[in-house]
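A single chain comes next, written as structure tokens; it is the form predicted on its own.
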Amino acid sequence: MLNDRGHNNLWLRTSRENDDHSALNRDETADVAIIGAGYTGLSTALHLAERGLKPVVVEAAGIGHGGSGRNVGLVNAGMWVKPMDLIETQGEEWGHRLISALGDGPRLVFDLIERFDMACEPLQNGTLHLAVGDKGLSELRDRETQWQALGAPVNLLDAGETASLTGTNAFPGALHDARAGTVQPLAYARGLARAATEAGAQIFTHSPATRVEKRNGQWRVQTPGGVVKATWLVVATNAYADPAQPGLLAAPMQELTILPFFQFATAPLPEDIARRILPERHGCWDTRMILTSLRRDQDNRLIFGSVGSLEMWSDAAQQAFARRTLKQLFPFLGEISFEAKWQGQIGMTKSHLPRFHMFAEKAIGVCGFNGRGIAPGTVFGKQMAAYIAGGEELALPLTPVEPAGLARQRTLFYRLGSCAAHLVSARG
């Protein structure tokens, strides 16, 4: 995992749900025992306990310590691939199966906020995917057609349009898909853990799984407090799968390429400023290979995320990329300054679409969401609870676990490499 010395994550500070669970100190036994506390892991937990089923969640940290209480917070439909390019990876069958599914994973999501009366600052109006230059432009364009041809309220905004949403010239267009929004990510995870906490699952936390075997028919999780013993387990890891562990704990890091990503927020902007950024708060990105983001949280602090890390010799480059791209695209805010600044890992696969394994028999999880978690990790999560409880099929096909290929050297890319971009570039 990442070293977090000296950063200050915001979710973590303004999270309304509360993390009240403790470490395992008993042997326990259960329908299902789920490795990970994050999205995946936590939806399937709420849709296994909701079927009648007993899950047990154990997590090495606290509720949403990896990506799931570290990301952005945009709550996306589909993935990064184009809808037809998805196809084509896919097949028609699989392909159309796994675009129904996104594209109804904000609708999903959504609604368990408001059943389970989430207090994640749900804002479902869209998000902005912003074009960079003519090329960005054409990019959208052509996302636009993809996705109207398949229904979905997806629309290419022009320029005026998008300066109005943003309160910047800088783009000359952005892609408006209805069915997205935002919440607070670390929030909405503590939500899924209560709700699932509440419909009868067991969530643990602090409890790292050391060792998992299988005996007599059960799996066994070993923990330094006790032992998970199930029919079924699913590993639910994902980037944070520890590769120094043996067997199927570090199984998930076998075809994962890890891309940093850095987030900085602002001090609560004075109201007047703050009506000119993101008026109607949307949650942005945009189209260059080395992507940054921009969101408001419910108390105007601006946010500002990009590919990267921060650790000690790329700390300050990035601080400084993030004001020069901020002065350059909001010239009123005045002195910038950062009051909370975290980083997190996306796990990507060679396809750049998550895939599902049976690591072992009655073991499964999905690998690989390529910076698109929020909804997808609760789709698949209570895909996962229906294929246990009752046999269902996926909206992924069964793979075998697919090693990736200089996987090492790639991540090591992504760090140097984004930092040189920033370090010369207002926009990487």
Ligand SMILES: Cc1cc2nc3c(=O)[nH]c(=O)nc-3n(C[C@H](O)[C@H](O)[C@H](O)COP(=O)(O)OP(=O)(O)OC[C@H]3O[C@@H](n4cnc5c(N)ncnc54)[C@H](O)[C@@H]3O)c2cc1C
Contents of the next structure:
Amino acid sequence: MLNDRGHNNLWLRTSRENDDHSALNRDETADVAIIGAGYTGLSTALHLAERGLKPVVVEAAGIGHGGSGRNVGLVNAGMWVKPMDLIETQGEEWGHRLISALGDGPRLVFDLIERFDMACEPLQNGTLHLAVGDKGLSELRDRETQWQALGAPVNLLDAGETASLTGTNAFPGALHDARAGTVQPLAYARGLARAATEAGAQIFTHSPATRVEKRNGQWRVQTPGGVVKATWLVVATNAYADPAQPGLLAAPMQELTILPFFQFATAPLPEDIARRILPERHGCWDTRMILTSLRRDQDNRLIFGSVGSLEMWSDAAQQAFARRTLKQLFPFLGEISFEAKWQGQIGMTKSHLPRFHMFAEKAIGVCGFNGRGIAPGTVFGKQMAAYIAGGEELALPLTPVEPAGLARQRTLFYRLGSCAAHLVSARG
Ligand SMILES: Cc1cc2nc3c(=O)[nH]c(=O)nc-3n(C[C@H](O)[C@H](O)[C@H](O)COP(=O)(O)OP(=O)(O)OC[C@H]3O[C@@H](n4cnc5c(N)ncnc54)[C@H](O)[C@@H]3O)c2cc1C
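Form predicted on its own already given; the form predicted together with this ligand follows:
Expanding to the full complex; the earlier chain stays at the top.
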């Protein structure tokens, strides 16, 4: 189910965690019905079950079918928005609360991985934000100053240090964030599902919620095989909700602009070549507006990603772009063959920050991770569990859905703009 037509997701092939859940085929009663089995829904379920409540998750396809099974695997410690900008727009109290919750996000992720012994290639040795040109370098200098003022272990590396950690001279510097790291993203989602089940949650895959309504004070989530009745409802569908669905099932999509992002994975590289590229296996992305990402998996595949949709251009042009970019970075790579390519949808918001929603009484959700959802989805899932079980505060206020006026046009702009940029670049 994870493979869209013509796409071949590496994470599905290499996950050492399984998805052995099945479809709902009866009616169920729960304390909390959760729609969507990505990091957000699964972390909510795990933490609710650990607090003694009964959560039931329904997922339209398989575990991690959405962004959680398709992403780059960078476990970041913040959002795109620079920390001081965040404090400026959200105010001192909310800004600091969000920065602190997300700063601790990677620790929560890696602790859960260790506690439940998840086989998801965890590596917490920091990430590298790579500077492109002088503009990129000064952008990173600013980020370093802001993070250091908050006491975060974030340091700007010079060109030599960057070259020795990446294997290329292409970048004049890189920002190293020691809090961050990488995982095999789908395996982490499946690991969370296993942990939630062990804690007492029930998870049903291939069970799309087709209708949601409240009757006699109880939420009723209809799926083809049965109904889940619950006191609370959590909508955790992010950028994978179907905009054509009725009512609050489609609500998150009204305010998201969809940014497509694709990835290519090479065949495993010979050991002598692999050792010269990202020798400490850091996960990286760069400062370009149409950014690229780079990492190496456990089996020495080089994984390269960029903004864009694979549906908009030919297979030959895509491969030319990916080959050319990798060759420019690592001229010693030799013949490059690709083993996998896949893509996903990133849900962007106007503020570039996620948004918590109170859809109705006892119906909440969060969406719009803006490409930063591994740690934030895990953190916010835990927070939603604490909100439901104990009335604890969230990291951001609960707001109504604000339809993004030109979301569709912006989505089209991203798809066309990134495609044009890649085609130009592929021709060289
Ligand atoms: C290509 C790509 C690269 C990214 N790279 C990174 C990265 O390196 N680091 C990072 O931190 N973040 C990254 N992100 C963002 C991150 O993957 C997401 O923010 C995160 O996965 C969101 O998790 P979620 O649980 O909220 O939503 P999702 O994982 O999208 O899960 C939503 C689920 O809801 C299900 N669903 C939808 N409608 C229904 C319905 N009616 N009934 C039942 N189920 C339904 C979907 O099938 C889906 O499984 C990336 C995203 C993409 C797409």
